[in-house]
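Given as structure tokens, the chain that follows is alone and in the form predicted on its own.
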Amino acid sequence: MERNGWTPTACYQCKAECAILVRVEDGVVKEIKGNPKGRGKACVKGMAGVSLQYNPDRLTHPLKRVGKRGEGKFERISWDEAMDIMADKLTDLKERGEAHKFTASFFPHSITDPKWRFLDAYGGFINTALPHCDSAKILSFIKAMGGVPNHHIPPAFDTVPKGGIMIMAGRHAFGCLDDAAVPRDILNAKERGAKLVVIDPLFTADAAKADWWIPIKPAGDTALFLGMINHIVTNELYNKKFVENWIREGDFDKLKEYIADKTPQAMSVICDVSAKNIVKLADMCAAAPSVGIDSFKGIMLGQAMDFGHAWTMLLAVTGNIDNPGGQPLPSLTPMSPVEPIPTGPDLSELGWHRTGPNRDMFDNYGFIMEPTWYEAQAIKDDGLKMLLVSECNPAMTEMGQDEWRKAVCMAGEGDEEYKLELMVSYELMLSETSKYADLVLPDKSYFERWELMYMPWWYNFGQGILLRQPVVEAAGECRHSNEVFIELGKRLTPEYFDFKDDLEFYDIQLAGLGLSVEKLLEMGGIWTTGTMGFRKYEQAGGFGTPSGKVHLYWEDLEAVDQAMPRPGLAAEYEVDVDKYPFILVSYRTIFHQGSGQWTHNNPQLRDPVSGMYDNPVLINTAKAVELGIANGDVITLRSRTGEVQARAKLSERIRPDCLGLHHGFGSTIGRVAVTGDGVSDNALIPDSGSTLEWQDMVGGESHVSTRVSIV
């Protein structure tokens, strides 16, 4: 491949997989920008791309486990060993007649993606940190509104009308994790006349554009919007032709009912927000001709199930579903199925956190893929016995990093080594999960592969198909983890794998559209309607709930009273306050993604005048005053479970009774990471696995915050 000047691909340097040109020059990555035909905008991250591409700690050829898993010790082997050394144990494990206890955890680009396929033929399942971030409001959506399932549906920000009242609630879009285009999306739409509320304990980036920022309490947000509702209720602000002719019969009555006594009054002593302050942002959203909400992908301050549904809610009373500057419902892209069509194992019967010792109490909730959380205590129960990660990296991204990383060493029985008796890691250079892998893969850059992105599963839903081509040659011998799954699949499941290659593939899939790889790179990549249409469910014959209407009582889950909204604080707030005085919370910034090794790992990204060096400790001035704290102290975090030490930073842009850090610092491997500061906030937060009335039990909440103390 010999390319020069401007190609059109997808970036990934985060999952908003934004459509971007790359310049080249002579076969090597030059420049790189945001691509006009789809929303025209590249982050940092996103440009400081071509030090990703050219990192020399780029892995390029297949390492295996020499040494005990955690040391970090490999040697050099052949692809035909790695892939005979996965296809025997995926077999074995399969004629033990337990195929189910196999999990690739990986980002999902699409609901038919390869990876998946091979998962649904071979019978095991996909793991994603999905519930970290997005399950709570995916699983409020689909219970309140129906339709399909979609990784991260924002606000259409670029549709809000003037006089449109945009929330941001625990969520740095200006931390680009949606894409690109956003922040110049709220920012034109303020230009508009368009109003930016902003509600964190954190004075972000967002705020600090915003009309108003509100300093709520960690976790108050279900009780804020209860307050709202219950102003907007009992005052008859509501919209009432959509309560009439789109809530289902009996639903407002039961609503009314409950939020009778969840007065702005009562509401403001959990959530710290004034009710005067309550009434003003509930009077703004019934009168404003849009409301907007984005939240789940910054901070998740408390119980994720309750505020999405509160959430829910407060955009159905006011009529802000699928409408301009509302909740736009993401419809399908209409891919052709590639025959046969496999399908998976039942996850409610197989899936390891549903056959483990707390079955009964994940049963109360929908959860649409195995959990990465759940991963040690799968181990432990025996439920887990073969895992591949690829694009994320468990052993920093989970709560209670360290029972992962004993789980993944537990010592096996018989024959077994380990309890986990196979551990895949796909990466474009070594991480922290890699240390403890068996095998060790080296992925193509997103500038070296073929991929296809479509709605529901992905986070620009504005843009239909998206694809990515590789634009320079691959590293050594690198494969992207497609390729390889498609390998595996005609070795294990032929049946289902009756295609040449990826892009025979992909053919297959956009046949339907009257497309092709072809055809597609002749558009320039990207296929979309023009248009992502509004109030679809006027002409659809209502939404895609079994009453065709939209459900704020959710009866299967009255056993667990959450049938409404649970206005209280999340419950580990409210355990040992006085030893722990402090909630640290998680923030996000524009220059790292995550975990990930592909930011932390950039040296553009870890400088300390152009990028993100280390990630020291908010706490607020006064605070630290009080404390007899300096800016630039070394001071040391404890939880119940861990404790780290980081620089203090004094800011008036926390809440007193909060401390602030940076989440995906502490790697130890890369040279890049090794040389800038930082530490693992996951290394605070309990173990999932042993605290799930806590953590789990809440609809999938992603725990990036606890109590902890200052030493």
Second form
Amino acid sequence: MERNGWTPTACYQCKAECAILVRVEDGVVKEIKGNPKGRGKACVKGMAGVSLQYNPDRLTHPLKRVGKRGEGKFERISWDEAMDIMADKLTDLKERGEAHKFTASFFPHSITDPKWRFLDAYGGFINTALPHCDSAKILSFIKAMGGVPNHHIPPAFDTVPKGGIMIMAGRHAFGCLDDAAVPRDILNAKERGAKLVVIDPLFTADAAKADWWIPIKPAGDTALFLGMINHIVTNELYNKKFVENWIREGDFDKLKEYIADKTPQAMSVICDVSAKNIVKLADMCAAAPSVGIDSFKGIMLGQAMDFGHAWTMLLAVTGNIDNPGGQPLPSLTPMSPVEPIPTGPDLSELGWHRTGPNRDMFDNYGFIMEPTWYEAQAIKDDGLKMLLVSECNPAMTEMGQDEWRKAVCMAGEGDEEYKLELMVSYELMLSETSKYADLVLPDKSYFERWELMYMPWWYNFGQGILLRQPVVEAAGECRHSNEVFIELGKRLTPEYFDFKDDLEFYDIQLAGLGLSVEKLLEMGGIWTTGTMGFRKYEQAGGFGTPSGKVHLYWEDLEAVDQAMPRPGLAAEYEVDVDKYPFILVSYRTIFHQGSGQWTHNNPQLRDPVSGMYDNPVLINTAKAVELGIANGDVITLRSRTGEVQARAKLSERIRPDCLGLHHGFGSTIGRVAVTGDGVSDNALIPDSGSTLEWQDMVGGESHVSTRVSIV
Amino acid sequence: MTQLSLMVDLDRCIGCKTCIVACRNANDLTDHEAMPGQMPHYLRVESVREGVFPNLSLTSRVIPCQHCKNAQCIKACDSDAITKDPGTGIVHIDTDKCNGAKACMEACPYDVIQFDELNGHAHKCDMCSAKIAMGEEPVCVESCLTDALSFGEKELLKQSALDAGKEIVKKMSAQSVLYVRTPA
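Moving from the form predicted on its own to the form predicted in complex with its partner chain:
Then the entire complex follows, led off by the chain already shown.
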């Protein structure tokens, strides 16, 4: 392959997957930049993709475990042997009637992904970090407004009018996890006269550019929004036209009744934002031509479903749904189905969260994938027998990571060495998770593989397609997981894989748009309708809800007392307050994404000049002085379930009742990743399977944070 | 006077360091064997946080070679390897002439000169002269995540800043790089 010059493709340093151009010289990736035919930007992570590509730690051939799980000892094997090991275990499970005990964990970045097809055809499950991240919000939006199960959809900042309000609730939008163009678009909106309001316990890069930073108490955002709704509704500042036409009959009256006692004063006590400021923000939102709210789960969550609910209510009463500057509702790009369509196993019957002793706890849990946070428990309950982990790192990203590691190493019965019979890590570089794998498979990087992406959750919102194409040859024996799953499909479920390869699979789907991979290449790798459209519900004659209107009252959740959003803080913040006086804030920066080696083992992103090297614990300066802690002191943080030592960094940028750790540090493997003061936040956070009563059982896993003390 | 320049809009710089990595890639400074802290860099970002919780401000800015009016590095160099191009105002290091004495590095008040140990010479930002010659912008400007950077003749940059109602921060803009912001 000789591709000198700039070639359009898609970044994959994070899940935003921005459209980029890559410059190749003599078969080597040299430079990266944003594709002007996309949104034109690539962030620091994207630029550092060059250092990912040529990382000396890249895996180049399959490996098989030789020591115990966790020791990280491997020997080289052939792809034939690796494929046979996987196919034999998959056949064995199927013959035992336990195909549903196979799960592949990966980011479902496109429903055109052949891995997903294999799972549906074979009878296993997909699992992803989505239940951690924002499933509660997804469910809230579906319940309130209908529509596709969209991933995180931030406001379209390029559509915010002069005077519009942009609210970041615990959201680090400048981290570019939606698109690298987001910071530019927010700053452009500000220049047009829009206002940026950042609600966060931490003074972030976003807060530094905000017109107003509100250092709220973690999980206080639901109370804040309810206080605002109270002020807006009781003072008749709501959008009367929208409320009359588009809110389900009776719901607004129920809302009025519910929020009667959720006064700014009452909510102020919960969220630690003054009543005066709650009223001020409410007045600003009521008077503005648009309000857009960007968040993920909210601020350190705990009651994510409640927050998502209050969020949609605020949007509804101010009429900020699918309008310029408000909350976009995405459309699905019509692709052709690949016949025959596999149906997949019934998650509500066979899902491993449904087969263990806790199944009753999940009665209201309504997401479309298995929750990663229940992996450890599922292994203990014999509900999960083969796990393939691709491009994610549960040994570090799981809350209560030690419990995950323990579960993966639990002894099996009979001939089986372990309860989890086969563990496969599909990676670019050895990760913490790889150390626990029986097989480690070398993946192709995003510079070496084909992928077709069409995602309703993209920042460009409108219908669109982006083609990822190889720009350089893969190193050694690397194979992309999609190629391997297609081969497994051809071996195990051939009726669903009656196409030559991934490109033919994509061609079939593209036919619905009169496109093909070849045509897309001629077009520069991007197809779009060129618009996202506004107030599409008017054209469609209503919303995608059963009534066609926005639902504020969720009668199906009456039994769990969540028909209306509960204003209280997250459960994990309400207990043991005296024993663990600080709330741990797990924060993010633009330099790292998750705990993956692609950023944490990247010499440019861990370079102190061009990235972030250490992970000290942030402590409010005045609070540290009060406790006799000096800058650089090694302090011990203790939670209910874990303990870590970390260097203290005194900072004015954090609330006195919080401590801050960056997410994803603390790897014990990787040439670069092991350097510096790396501390993992998840060593402190309790295992999800053991704290089900804390969790938001309708929305998904809740706690990504916990209370801690300084020992 | 002729002086090509960079202008940094402090209202827009978020300290993301994208330009640093883009600059490394473009100038072949990216070293795949290097450990954190070992890679050369023509740019760095400085962020200054002021105030006490909860009344805080943060100013981030990128610092490239300032292409000084009376460059200390030129005076310090005893092998005549450093010159200020009269046609552009860009300060260049001729790596063939450089004798590796590092006097320029010690003299530079902005600490932006790098040293190539392997080849024994100093090197630094030349404002992407090769790109400029083709009518393109320096890579830091082109790659800036937030469009905080602009490039051109200093006098015109100054004019555009004033036209946009920005003030030039004199303390930071002593040499040929301009730092501007909306007046408080």
